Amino acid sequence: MNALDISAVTYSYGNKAANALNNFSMSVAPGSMHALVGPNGAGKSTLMRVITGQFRSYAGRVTIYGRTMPDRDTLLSIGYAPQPISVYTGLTAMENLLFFGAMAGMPKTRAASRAQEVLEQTGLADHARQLVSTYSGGMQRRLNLAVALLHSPLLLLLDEPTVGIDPQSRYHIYETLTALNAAGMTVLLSTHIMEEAQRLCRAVTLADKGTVIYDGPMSEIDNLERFFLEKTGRGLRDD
């Protein structure tokens, strides 16, 4: 049983001629770190919103560990770090985590203990009582990840988790994801950074304009940029 199956999903924003996702199919094996790679407009963020139940008026099927979405209990097993920073800058890191823990229905003592754990995992434990407004962009990205990890999800979805951050924070995120995956967590990493995908992931889905152009082992592709260019006639970095 796969951790995630996307079967012929089509989604349109309604006011645009082309579909944001067009007969989109991919699979993520349990315990894997799987890259979702494509340029701007490939449909990566749209797919993340479909998986997490934010968009529901789509054709096709989404299943997580065999359960057809949307399913409330299964949604609670997903950790999601969106591309926009989604934490409160007027609170400390610990206050953010306790708030999100309460929103997820976690008992207070469990939320507090998990908050300490995820702050340590993301390298933020020494800044737990510091206002997030004083954090660098990279530290805020790490806190975004910590929130997604708080409830110990089975499937972790990350939408461009290292975009625009400093090398130290990028290193922390890479180390955190590698450790989580080694411990058995399934990770779907959406990125346009080819080096990041090839460094961290053993499987990849390449997408362009809402369509899958490859879904399989990373080992089958020597160079993502060159492969994408051969398939589409343009580079991964092109808008």
The other form holds:
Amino acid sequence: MNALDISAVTYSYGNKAANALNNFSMSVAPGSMHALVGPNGAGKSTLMRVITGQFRSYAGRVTIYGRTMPDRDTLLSIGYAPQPISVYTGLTAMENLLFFGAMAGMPKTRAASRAQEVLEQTGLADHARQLVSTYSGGMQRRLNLAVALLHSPLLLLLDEPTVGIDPQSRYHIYETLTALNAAGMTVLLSTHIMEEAQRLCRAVTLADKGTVIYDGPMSEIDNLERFFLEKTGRGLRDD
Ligand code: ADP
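Okay, that's the form predicted on its own, but what's the structure of the form predicted together with ligand ADP?
Zooming out: every chain and molecule, the one shown earlier first.
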């Protein structure tokens, strides 16, 4: 059984002529670290929103470990780090984690012990009681990831987790993801950074303008950038 199956999903924001996702199909194998790659407007964030149940009406089907979405229990077993940093800067890291733990229905003592663990995993343990407003952008990104990990999700969805951060934080996030994946967590990572996808992931879905161009092993593609150019006539970094 796949960790995630997206079958012919079509979604339109309504105010746009083109569909944000167009008959979009892909699968993520359990235990894999899978890249979702495409330039701006490819539909990566929209797909993450569909998977996490943020839209009521879309065509097609999403299943997670065989359960058709939306399904409340399954939603609670997903970790999601959205592209915009989604933490409270007026609280400390620990306060953020305890708040999100409560929102996820975690008992207080479990939330507190998991908070400590995820702060260590993301290299923030020494800054746990510091206001997030004093954090660097990279530290805030790492906290965004820590929040997504708090409830020990089976499937982790990361939307552009390293955009606009310093190399040290980026490297730290790569290390964290590699360790989590080695311990069995399935990860879907959206990115427009080719080196990131090729370095971390053995499977890739390549998308453009809401349509899947390729979905399969990374080893079949020598160079993602060149492959994309050949298929679309455009570069991956073009807007
Ligand atoms: P990506 O994450 O790959 O950059 P998006 O999912 O953000 O792609 O965007 C896919 C398409 O949907 C784009 O044409 C974008 O303009 C449109 N879109 C994204 N978010 C919204 C929104 N909130 N309202 C209207 N259109 C949107």
